[in-house]
Every structure is written in C-alpha cells, then in structure tokens.
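Next comes just one chain, in structure tokens: the form predicted on its own.
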Amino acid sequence: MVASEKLARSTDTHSVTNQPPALQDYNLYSNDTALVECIKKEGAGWAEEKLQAFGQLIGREETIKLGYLANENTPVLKTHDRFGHRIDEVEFHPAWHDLLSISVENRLINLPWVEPKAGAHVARAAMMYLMVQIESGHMCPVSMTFSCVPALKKQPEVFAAFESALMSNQYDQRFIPAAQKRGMLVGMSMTEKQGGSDVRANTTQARPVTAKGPGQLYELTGHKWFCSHPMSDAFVMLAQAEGGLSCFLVPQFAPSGERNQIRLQRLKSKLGNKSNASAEIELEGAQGWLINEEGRGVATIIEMVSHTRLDCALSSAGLMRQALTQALHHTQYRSAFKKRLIEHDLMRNVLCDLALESEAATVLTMRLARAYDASASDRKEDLFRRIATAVAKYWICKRAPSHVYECLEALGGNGYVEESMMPRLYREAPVNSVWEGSGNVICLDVLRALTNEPETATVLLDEIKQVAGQHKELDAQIADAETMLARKSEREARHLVEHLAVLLQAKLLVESAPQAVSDAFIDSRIKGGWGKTFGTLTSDVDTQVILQRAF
C-alpha cells in the first residue's frame, strides 16, 4: 500500500457527518415569530426597524463568541497592586466590556427615561430578553442601572448630579469618579450575612458627615454579603440610620474625589453567572448620600425592586427562548434510527411541549412591559403591574430551569459539553428566582398586594376573565382562583400564584396565538391530564402548526 493510500484510509474516520452546522448568523427577532407579533400587539410597532438591526447584530458570529469568551476567562479579583498600595479592582476579559458596549450603546440601560412614550418598555424589554440569549452576566449591571433611576428621582439633587451620565449611551469602563466619565453603570448591594431577603435585619450603620436629612452625605459602616458587579461606579445600598432603615447612593469615588471606603473581601464562587462578579464587601465609613428620608429605605427601593423583578421574568424568558432554538435547530439537522429526530413523534412532542412554555413567557413578560408603559396614567394597568410582576416572576422563573434542562437532554450528550451553550443557559436558569426574593418572598408580596390593595384581585380578574366563555376548562379554572383570591391562605400561596400565572398566559395565547397553539396549552396546563415532564401532550395537538411557529 502507498503512502497516499495509508494517510486516505487514516483520515476517513474524522469526516464529520450527522453533526448540526453552528447556529450562528442568524437574526434572533425576526426568527421569533411570538415576539414579533408581541411587539405589534403591545404597543412597540415604532421599534420595529431598531428591533430588526439589534436582532441581526447580536446573532452574528463574533458577539455570539464574545458571549463564550467573557464566561471562559472569569472575572479575577485584584485586592493590591505589585507595590502592596490597595487598589480593590475585579479585572474582566475584553470581551465582557464589548458586551456592556452593545448593552448601553442600544439603551437597555434607559430607553424608557430616555424616550418615554408609548411601548418604550416593552421595546427595552424586547432587547433584554434577546440580548440574554447571547449572554446573561453582563445584564446585571445593565439591570440595575436601568432599574435605580425611579430610586434615585426620590432625591432630585443627587439624582440631577448623575443624570447625564444615567441617560447616556456611551459604555466608559476607566475607574474614574463618575462625574468624569462619558456613561456610567450603577450596581446594588443590599444582602447581608444575616439578612437575606429580610433586609430590615441589616446591620450596616450610617452616620451624617455634618448634617442629617435627604440629600445629606453619611458614613457607612459594615459587611454587605453580596455586592452585584463591584466594579460599578456607585451602589445603591440600605444601612441603619438613626430613623431607620434608610436608602444611600454610595460612589466609587468619595466627593473629594478620592476613592471611597470601599474594600473588596472575595468573590463569590457561583454556580452560574460567571462572567459577572460578585463580591463580598467591606465598608469602612464609605461616604454615601441619603436617598429620601430616614427609615424610608424600603419605600424608596420598592419601585426598583419592581424593574428588577421585571427584568427577571425578562431574562428567564430570553434563556427559555434560547435552549429552545439549540434545541430545535439540532433536531433539524441530526438524525437517529433512519429519521431527523425532529421527525420522531415523541421528539415533536416535547419540542411542541417546550415551545408551548416559551411562548407563555414571552407573551406574558411583553404583556407586563405594557403595563409599566401605561401605569403612569393608567390606575389599573399600575395595579395590574403592580400584582402580575410578582406572579410573572415567580412562575417563570420557576419554569425557566426544567425548560432548559429539557432543552439540554435533546442535544444528547452534545448538549453537555461547553461548547454546545446549553450547560451556561442551564447554570444561569436558577439565578433569576434567588434574585430579589426568593419563591415564598414573591408569593408573600403577591399576599400584601392582595391585603393591603384589595383592587389588585379585581383588575387581574377582569383582565382574565375577557377572554372568559371561550374555553369552558379556562371558565372553571377562573372561578376557582377567585375563591383561592379570597381565602388568600399563605400556605397555598404557591399554588395561587402559580394559577393566576398560567391563567395569564392562557388568556394571552388565545388573544394573538393560533387556535391550535392556545388550544394546546389550555388542554395540557388547565384542562388537565399533563404529566410531569414535558413531551406529555394528547395526540391530538397540532404539532406541525407549533413547531413551524417556534422556529
């Protein structure tokens, strides 16, 4: 045998067949048919042509790498220089600052106080939820920073300091005092070793410089367990006054235009979320400004922790959208026992079982962005916001890890490996519930909703209740979570939330989806008879309609 006939038989073992090619070049919005329909509906259809171009961008080739790169080369924490002087800086990959440059430049951090008409929020939210698809960790900072600003407005002076740097699209990583720089980011750290979601147990002390009151500068004094992106140039944080629990903008940099008392402990070792830094900090009489009145900390923050809940329901969604696409274009190309497995019964089920439950998330969080849209005006699309965020975030949230999970296991083996972007969609799903209270903290706040402002039943109610004669199982269903509405018993307030939640979502997928669509996820979540895993639909459903909508 010839050389050339030995090196021929010595490479046919790696031709590569029945392998996917790479899901890359490909527009995320336009190929999403729900939530461009979304768009329309919501109120949006002016952020089609920017949607369009956002879509193309972030599903090129090089910024779906950027999203490996930054989540491959970790965040690395720098407490002290080579010369021993304390400098308390996390370095990140370039790749984690080209993705916050897209964030900013396209507004996820402002568009609505930036433009603030009609389908302002839902076309930010649209961003979020495709921009999460390529990766999760930067939007955190994106997030607080968007979510601050209704916090910081309580304080006008030190709101009006910042401001221009708030409203800006420019991503400025320098480490400068903000006052400095063309854009800036904001971050929160509010949990404490012995507080948790019960943050009126936090210890950390503020104390006045000179004078006390709104707008005055403080001390801060303590351990914060969890600080999201230390690298932020201020921190919204809560600390003990001596009015109470009180609400501080803390900068990097102090006014005198040194840096702040500020020292980075560790960062966290997290199960996902890894290009972003976490950190446990010190503050050792970092200055901060009082933001509202004393022992008004909660109150200030609560229209913040609003836009994060948001933006939860969002990134859950974005991630659930995601594992579905890797999942369906895989099906499409790799074949097993003679046929494309998209092609196998049971495989159309659970694909159409998955893209039931990617739907419903998305129809409800563009849903909910509407209302943030009207509730200025609106009394009750403010008290529908007010309830529904809570119910959206727990139950989506709830869903999104299952969903990726399952998502993962159609890829077989090739979804377990890094390369394939489902392990990172899997580790990132559970962070979005831990953030900003937990499944009983959520289900508890949906209680004082219901308690404290008793019109929240009616409008969520009267919202369900207009698609109400179209499905007797829907009917039912409606009437018995009005007698759990009533009871509002906290030992089934999981069981509540999680009714309204897929009362929501079935109202809307018979409002803008197919029949067979809307009939299919009614049959399954409500009318009964599902199992406990996806792929467990009637043989009835129409899965060519499903599959061909999804993808």
Ligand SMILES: Cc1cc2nc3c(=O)[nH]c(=O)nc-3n(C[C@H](O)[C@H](O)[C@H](O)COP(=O)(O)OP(=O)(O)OC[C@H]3O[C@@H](n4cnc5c(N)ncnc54)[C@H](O)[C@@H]3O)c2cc1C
Given for the second form:
Amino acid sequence: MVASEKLARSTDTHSVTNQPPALQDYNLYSNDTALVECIKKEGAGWAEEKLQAFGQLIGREETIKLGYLANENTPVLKTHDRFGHRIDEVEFHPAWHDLLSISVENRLINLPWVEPKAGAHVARAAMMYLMVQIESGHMCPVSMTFSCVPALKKQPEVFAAFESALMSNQYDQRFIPAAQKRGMLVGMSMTEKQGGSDVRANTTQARPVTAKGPGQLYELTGHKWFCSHPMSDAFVMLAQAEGGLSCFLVPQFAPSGERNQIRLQRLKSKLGNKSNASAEIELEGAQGWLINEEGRGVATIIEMVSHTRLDCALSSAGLMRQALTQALHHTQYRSAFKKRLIEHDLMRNVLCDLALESEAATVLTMRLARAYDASASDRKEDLFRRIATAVAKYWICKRAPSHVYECLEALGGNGYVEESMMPRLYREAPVNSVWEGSGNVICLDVLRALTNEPETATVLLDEIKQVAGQHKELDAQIADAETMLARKSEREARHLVEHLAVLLQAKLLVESAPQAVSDAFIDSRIKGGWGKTFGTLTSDVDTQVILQRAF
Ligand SMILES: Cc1cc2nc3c(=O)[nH]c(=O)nc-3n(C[C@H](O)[C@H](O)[C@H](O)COP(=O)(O)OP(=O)(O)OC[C@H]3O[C@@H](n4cnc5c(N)ncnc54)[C@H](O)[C@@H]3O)c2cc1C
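Structure of the form predicted in complex with the named molecule, given the form predicted on its own:
Expanding to the full complex; the earlier chain stays at the top.
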C-alpha cells in the first residue's frame, strides 16, 4: 500500500460526530435572562446598551482565547538581570495585558467612582460577573484597584496624588512611577507568615522618615506572605507603627523616583488562579504614606475589604454561571442512548438544580451591589450592605466549587480536559472563599455585625419578610432564623449564615423569577427533602421553564 492510501484510510476512521460546536461568538449578557432582569430591577437599566456591547465583546472567539493563553503561559519571576542586578519583576504573557486592557477600558476598576449615579455599582458588578467567566485571574488586580479607593480617600492629599491614574480607563503596563502613567493598578498586602486572618499579629514595622502622622512618609521593614499582582503600581499594606497596626500606601517607586525597597522572594505555585502572580515579598525599608491615623489600620483597610468581598461573591456567581452555560451547551448537542443528554429526565433534574443555584447567586449579588449604590444616602441600605456582604460572600463562595464540579461532570470526559475550560473554572472556584476572609472568619464577621450594629438583624429580616405570607415553608424558616439571630452562637454561626443566605435568595427569587423557579428553590432548599448532591429536585418541578430561562 502506498503512503497516500494509508493516510486516506486512517483519515476515514477519524470522523467527528456527536461533539458540540465550540461555545464562542455569543453574547454572555443577553444570554443571561436572570442577569438582564436584575439590571433593570436593581436600577442599572441605563447601562443596558453598554452591557450588551460588553457581553458581545467578551464572548468573541478571540477574547475567549485570551483566557486560555493567559493561563497556559503563566507569569515568570525575574529576580535579577543577566548582570546580576536585582530587578524584581514578573513577566506576563501578552494575553494577560490584553485582558487587563479590556477590563480597565470598560471601567471595571472605577465605574462607580467616575460616574457615581444610581445603579453604577450594579452595572460594574454585572461586568465583573461577566468578565470573570472569560478569565478570573486578572480580576484580582482589577478588584483591588477598584476597592482601594474608599480606603485611600481617608487620606485626601495622598488620594489626590493618584486620583487621575486611578480614575483612568487606560491600561498602562509600563513599569515606571505611577505619577508618570496614564493609568495604574493597586494591590493589597496584609497576610504575613504567622497570621493572615489575624492581621493584628502582623510584625512588619513602620517608622516615620521624618514626622509621624496621617499622610506622612514611613519606612516599612518586614515581610508579606501573600502579595498578589506584585507588578501593581502601589500596595495598600498594614504594618505596626508606634500607635499600633496602621494602613499605608506603598508605591512601587519611592517618592525619590528610585525603585522602592520591595524584594520579590518567590511566586506561589497555586492550585488555580494561574494567570495571576502571587508573591512572597520582603520590605527592606520600603517607603509609604500613612493612611488615616496610626492604630486605625484595620478600620481603614476594612473599607477596601468590604468591596473585595463583594467581588468575591460576584466572581463565584460568575464562575457558576459560566460552568452552567457550558453544561447546558454541551448537553444540548451531545446524545447518549438515542436522546440528547438534555432530554434525559435525570440530566434535566441535575441541570435544573444547577440553574436554580446559579440564578440564586446572580440575584443575591446584584441586590447586594444595589446596596453599595444606595448606602451613602440610605442608612438601611448601609446596614443591609454591612451584613449581606458577609452572608453572600460566605454562601456563594462556598457553593461554587461543588456547583462547578457538577457542571463539569455534565460534560463527561470532555469536562475533565483543559480545552473544555471546565478544569480552569473548577480550580478557580475555591479561592474566593479562602481570600478576603475565609469561611469561618466571615461567619464570625456576621456575628460581629449583629453584636456591634444590632439593627443589621432587623434590616435583613425586614428585607426577607417582604415576601412573608406567600409560602408556608418560607414563613416557618423566617421564624427559625429570628430565633437563631437572637442566640448569636459562635458554634452555630455557619448554620445561621447559610440559613440567612438561602432565605434572602428565596425572597429575591419570589420577587423576580417565574414561579416555577422560586417554587423549586423553596421546595428544595427550604422545605426540606432535597438530597445532598445536585439533581435531587422533586418530580413535580417544571424543568421546561427552568431550562429555557437558563439558556
Ligand atoms: C491565591 C491567593 C492569593 C492571595 N493574595 C493575597 C494578597 O494579595 N494579599 C494578602 O494580604 N493576602 C493574600 N492572600 C492571603 C489570604 O488572604 C489568606 O490566606 C487568608 O486571609 C487566610 O489567612 P491564612 O492563610 O493566614 O489562614 P489562617 O488565618 O491561619 O486561617 C486558617 C483557617 O482557620 C480559620 N480561622 C481563622 N481564625 C479563626 C477563628 N477565630 N475561628 C475559627 N476559625 C478560624 C480560617 O477561616 C481558615 O479556614 C492570598 C491567598 C491566596 C490563596
């Protein structure tokens, strides 16, 4: 047999059938009915056109490819140049910079600060939720830059020095002093080797260069165990000053124009979040400005942390939505046992259950974003924001890994293969629960809110009770939550927070989703009898309505 005949024969065996087409060139926004409805409901209807365009842009084949490239070509630390000089730089693949350009140009780093009108937080939250579906590693510097603004505003002259770069919509990747840049990114470094959750255990020392006090320059000496995106133009850091734990803004270049004394020791080898670099750093007299009074470090940085916690919940909701989209897409095209997968009753049950969880995460995060819009002028919304941020961060971030895993399984073996995107989504899912306050720490924060600001309980219950009288089971569980809220028991804190989150989600679904969706959610998550894995909804669930809505 001649070679060409051999080749023809081997090609004959390679016919590709029963595989779905690639999910690309679609609009992530307009395909997400629950999100589109939330945008109107939560006051960002004016952003509809922008969100449509954004959803289309990031659903393009080229944009989706950037997510793959940035994660396959991970950042590389260059501590020294070829002559032996320290350079402490991290090199990223061009795709990383392209992704950051998209996010910065669309103002994911500052929309509500630049256009502080009703719905601005909701519109920005929607873009965050959408962009994370394409690539979530780069959302870390995006979120930190967005979130640092309320903390930095506590020191107006320091904020003013960086304001134009922080409010820019240009991504400027040049490694030069921030004052010379068209736009900047900011990181945050609190965690040290001996303590992350317990930041009061920080040992990094801060001494005034000349005078002490708010806005003055200090030198920081010590280490940080985690410093994500170490190529940021400045970092919000905590360090011990004479007056106690304090907050500083430490620029990459010292005020003299020289590189600041920040040494990158090594990059973490991480489970996920591969496109992003997370470094261990040493501070050898790095200069930074004191933000707010000495000793007010936690109170100052908490303004930033509140916003990054919102973003954790949004990111997890986005990951869940993308995983669900992939599962729905695959099961529509793939057949087994003479029927499309989505036509099999048991698969429909799984997909519906996953869709309910995803929609519940979407409505809760968008409602929460509205509280950020309204909190400056409305005390009740501010109290709601205080407690609901922790409740949503805890619950949605906890739900994401198991949700994404179940979506992955809907793709069968393909879901276990990198090209499907599912392994990346799966690896990404746990981090939102770990950073910015791990699970227990967040539950303790809920108890702290209930103790220090008892009205938070009333506001949260009032919100849930807006749908009282419509569902027997819901009413019974609200009464139960009231009892638990009064107990404020540390041992049952997870149970309480879970309870509050699910009630809040149920309330929002009753308000805005078709009855088939809210009934199925309440019957499974509140009434009881729901199994321990996804796919255990009762047989009276209207799968047609739920699935059509999801895709
Ligand atoms: C990929 C990645 C990037 C990161 N980037 C940054 C960064 O840029 N900047 C930064 O500052 N940090 C960063 N971190 C660190 C992260 O914020 C911390 O890991 C996190 O806050 C937990 O701190 P820890 O690791 O010291 O754990 P620990 O504080 O030791 O906590 C371990 C466990 O104990 C639990 N726990 C703690 N206290 C209590 C308590 N009182 N009661 C019950 N349980 C408790 C926690 O919930 C957690 O489950 C990053 C982490 C990761 C994984």
